[in-house]
Amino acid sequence: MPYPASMEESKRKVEETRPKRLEKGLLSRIPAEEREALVNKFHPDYKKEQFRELRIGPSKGSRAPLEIADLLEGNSRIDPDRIDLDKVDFDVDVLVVGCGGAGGASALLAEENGANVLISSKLRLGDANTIGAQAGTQACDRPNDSPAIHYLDAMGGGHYVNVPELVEALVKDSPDVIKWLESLGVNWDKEPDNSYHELSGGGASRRRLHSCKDYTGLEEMRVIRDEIRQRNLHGKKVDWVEFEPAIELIMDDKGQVAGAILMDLETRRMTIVRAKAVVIAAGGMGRTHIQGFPTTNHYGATADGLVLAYRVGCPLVHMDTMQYHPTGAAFPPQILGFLVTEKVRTLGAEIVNGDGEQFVHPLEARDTEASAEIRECKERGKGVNTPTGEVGLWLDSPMIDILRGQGTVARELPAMVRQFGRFNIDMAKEPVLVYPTLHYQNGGIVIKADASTPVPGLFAAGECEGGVHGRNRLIGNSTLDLFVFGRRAGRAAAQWAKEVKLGKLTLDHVRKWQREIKEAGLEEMPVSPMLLPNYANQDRPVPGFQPLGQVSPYTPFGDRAIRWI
């Protein structure tokens, strides 16, 4: 739909501030000082009251959002007295929970070195955040670039609470990463000389963000799940199973991973999956909805892998830290929370207010672009309020032919243009509305840099891992991270699987973990894994069906609660 007329005021402002913003130039950068009390009074991280610790498991007393907390001491979705592990449906060297771009990976590279490997794949294979990543994946392979600057850069953009061996591995891995994506089939965008064609972004002082136009993800994930299925056709060790998540890991009477427990989406049927090592690739948390944001998350994002490995003791690292993408869709609603990239920004769109007035620079660091919208929005009231009810600001996305000249949106853009443009909002002539959007989950799984965790058999990769951003990502870092350790998982998880030897499967940890909820007094947590949200009026029972789990005391769009299947 066009813009409705309540809001055709504003976008006017905006139009007739061009030439002033364009003489005038960018706002200067925040200065450090201010750029941490911006942050401190206005992110969602620092709401105190949307936070509790943790009273279980191997991170108690950490902080973690509400909504986590719930779901990691929440009750198994299995009563492990009723299992028969003697009844095993696939045997395995690596089991990979999870198939988009990590998970994808640590398969190809586990196989490359002599595994056999099963990928448990919640939805289709491939389906994941990966294929909605649109900028592009960060490399540090410029002449004027170097590891080292790569380092600095995203330490930086962390609040220097990374762990620096993870950094370390995430930037001098980063070259290799591209040309391995390129030596699968990835296309990636070149100059006229058949260089990288490379930009900048939030918070990074080089031009190292390699990109397919606007849906890097999408083509990357293509290459990755082309690759799996020509393995598996020409005989490879490589097979996959789709709409079956994992609910539950097994161990063994050693304390190591020795396989899953999956679930059947449509029969409930369970697989008992015994496996030498496995990798958890299971993707973010965005679906659960954190203080009711909208997010740029794909269906099963729901922090399956982060229940799953606190249930075995393996603990979280920076879980009171999530990222809000300052440019999430504000309007139209059909496409609310939906990502509107950054590289919007770094080809040259600047944020403004309702009165066409430029606030911040538009490539901070994600935390602080997101913090100065929200000051503008609920402090300085210069917001945009929609006919839903939301507020956004504007995204000035016409700057960019005015500064590189016309076509450039339709050129480097295709994939945002084709998005507005279902609504008639055409984003070479006309601004788009923003808000931020729950984006990625910058903590979870203690790693080390070979991605193995603190229990044996078990490895992780992708964005269910901690520690690699510290307190906030910047932009193409997460797509590289996919890659650089899910290829570290997928070797040293077949390494481990050459020389482990299991001993009998259990289930003691799920009976252990269920004593402590009851001596705890937590009887009532919700059922964990979520799995899938379920957006159905609750009001309105559907005839047949009959829910897995809970319904959530969470109500992140008004009185439409989400309910754990």
Ligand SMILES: Cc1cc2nc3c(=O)[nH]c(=O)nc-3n(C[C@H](O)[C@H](O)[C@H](O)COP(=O)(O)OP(=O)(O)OC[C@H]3O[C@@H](n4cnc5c(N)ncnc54)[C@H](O)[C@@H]3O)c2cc1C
Given for the second form:
Amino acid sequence: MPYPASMEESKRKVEETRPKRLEKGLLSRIPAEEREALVNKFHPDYKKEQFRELRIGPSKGSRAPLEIADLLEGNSRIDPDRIDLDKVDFDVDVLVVGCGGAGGASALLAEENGANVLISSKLRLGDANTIGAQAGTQACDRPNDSPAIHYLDAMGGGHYVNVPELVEALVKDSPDVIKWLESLGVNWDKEPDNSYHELSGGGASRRRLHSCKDYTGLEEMRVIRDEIRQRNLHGKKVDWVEFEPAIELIMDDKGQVAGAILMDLETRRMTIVRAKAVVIAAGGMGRTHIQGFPTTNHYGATADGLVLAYRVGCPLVHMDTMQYHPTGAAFPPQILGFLVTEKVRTLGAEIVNGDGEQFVHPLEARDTEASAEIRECKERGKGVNTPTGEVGLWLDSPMIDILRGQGTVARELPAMVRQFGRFNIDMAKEPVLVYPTLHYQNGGIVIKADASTPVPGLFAAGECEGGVHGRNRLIGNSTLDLFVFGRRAGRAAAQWAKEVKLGKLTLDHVRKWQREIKEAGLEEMPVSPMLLPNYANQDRPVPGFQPLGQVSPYTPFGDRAIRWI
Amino acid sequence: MAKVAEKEKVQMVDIFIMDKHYQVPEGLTIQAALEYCGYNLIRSVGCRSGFCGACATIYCFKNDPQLRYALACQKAVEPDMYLTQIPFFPTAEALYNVEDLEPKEGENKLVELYPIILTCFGCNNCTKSCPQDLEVMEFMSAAIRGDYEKVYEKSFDCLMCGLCAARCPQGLQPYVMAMAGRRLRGAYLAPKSQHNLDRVKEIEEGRFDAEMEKLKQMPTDELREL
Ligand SMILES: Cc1cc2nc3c(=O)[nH]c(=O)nc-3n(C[C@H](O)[C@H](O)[C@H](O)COP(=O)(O)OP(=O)(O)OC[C@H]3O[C@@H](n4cnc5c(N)ncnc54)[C@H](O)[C@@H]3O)c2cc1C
Ligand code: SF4
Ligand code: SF4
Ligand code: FES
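For the form predicted together with this ligand instead of the form predicted alone, what are the coordinates?
The next block holds the full complex; its first chain is the one shown before.
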């Protein structure tokens, strides 16, 4: 029996109400007016005291979560007066910062377009948020679908503040992204009639979620990574350095981005890259643990891309909105915050409270769904408490096999089954406990449709850029975004590199930044980019010894009863 | 949120990280236990959720020499665990172009690329070492038979963690071979989806441009109505 006795009773109620719920069908969706009120009251984005206005930099005056504001206003990790930019280690056309899907796609397209490419990767190639994506990638390629319908869904999900040109690019490139990935060897799920197996997702009015079982991101990422390796083996001009993140961008005396300083995380050695164009594809921010939330994100999701771009004068958009995924695992404590893919709900499971009662349609947009869950627990007190002090709601996964036939869970959700199975929970037979978890950065670096930023020579793609999804991204539009804008960034950066004439390299922008910090009285801010969280137990450190990462008040295993004791 | 009545007392367990003794709270994953012991991890950590294979771990117990295999982010510590991590395993990939992978009748592309797989003698060490519980030996023999579909099916959940290669007495690297097998299957053997190719063409021909232009200009109020 995997669930403790204290949770068993509630679990039984879920089983008892299941036949009736199945008969009755899902609750209807929340009307638009009520939706706004619900989100306003319960969504973490609306907790005013958790945000502040940026005091310096190109987006001065706009709001950001406290954790992100601290990083954006942080001091540089380098002393510009002690760095000799004449000693260049790599001289390339395009430097790509980060190698998730967006960085990988940029590198491939830049190489194809004639550029000599270097990738800076903080962890191994592909250790990224992309590899954790499970549910799938949207593309409007069914006969009953169209770019216009996809566009309306994305705009609606984003509360209509998305940048129209970016959404247009997103939806119009989408069928080709699927085709391109297949030509590289991605194995999409197919129907017996050879059409793509496509599910619908929260906020989408058509079935357009393309999947590779529930390892979609893994399949996409390993194919992209393999293609990069193969091209390198063939002597093509694409190379990479691992465990060497970018810690500061370099500019030239004409105000163009001209490369970056990298740091080897293990040896702390510095590498100077001169590049005619830089693509930032450094992903999201989950490991900043905004408002103390656990996260689905990989270890390197520390908002570095935002910091690098901000320091060279690139504005950010919609930084006051983050996505909390409605179904992070709330039990067992070892996997607190891990993603339970939305596909579980698209396949038919609904979320019910501790009494086994329905309280929300399972496929509302994510902000709405998460808000309804928070209300159910915090206001109505209908959540289920775990022995370690977490609270959660039941995701009734056994409904899937009942609705779609025995074996569906095993076939469609092997990763999920394995995850819970490791802790002796059989999700085909038992519901799983969930609660919102920090998942995705909706906003980010300002870009145009060709993925160029307002700063010459700087491009951005993937989760680190903003505007595509407005204030709320729909499922499957992010793994789409990263290939759409990753490919565009690669092309545009290669083109820019052909035309640009670099001037003399300089770090004057860092000096200027440090003056601004001083004038604003912010010298006490931590250094950034953050690079990695530091979850190491800080009990009895050697006094005066500087740890590499910033000490995180968050501990990784989430069990409050045993948090560093 | 209701308070838990009483904090349960935490049990500590003895573990040995690279032969050094530590005590950590019961219930931690191996990964969190390392952090609890004061390690600020750089290698051996990636997704932290069982998808990337960065945290491959080999362990046994104090009184049981049988080697076992796990992902550090997915496995809770157990008393008297002796463990080490394998953050990197050397591999050599064969050279290929995905454009040239299309197998012709009677041709075994995987054996052509990796002739060394023919030396597999079916000892099953690979299967026993896979933290994803994949039947690694089965996809090796499928590759030798030229059964690409089976290679795809049986190896699909592979995280490329390297543990199977670490344990193969013949020095084979099943996951590297399987990568080529899956790409071959995805690009050539999977049936084409005509509706997608049609839509790509329609978009290229500008079929939707006028409609998209209209939508892009439309004020939000009108968009909401649609
Ligand atoms: C668990 C999970 C499930 C998801 N499921 C889905 C889904 O089903 N569908 C969907 O559409 N979206 C999904 N998403 C969202 C989507 O996967 C991500 O938004 C997307 O993959 C981000 O891609 P990216 O290339 O922009 O960033 P990432 O894939 O995160 O890659 C960024 C890379 O940059 C590296 N990096 C960071 N800082 C630096 C630096 N300073 N120097 C060098 N490198 C650096 C990182 O380590 C990382 O390797 C999911 C996300 C998660 C976490
Ligand atoms: S361990 Fe090596 S030799 Fe043994 S079955 Fe696996 S691949 Fe074959
Ligand atoms: S097949 Fe090999 S590389 Fe793949 S997950 Fe299993 S042990 Fe790891
Ligand atoms: S850290 Fe990715 S599988 Fe463990």
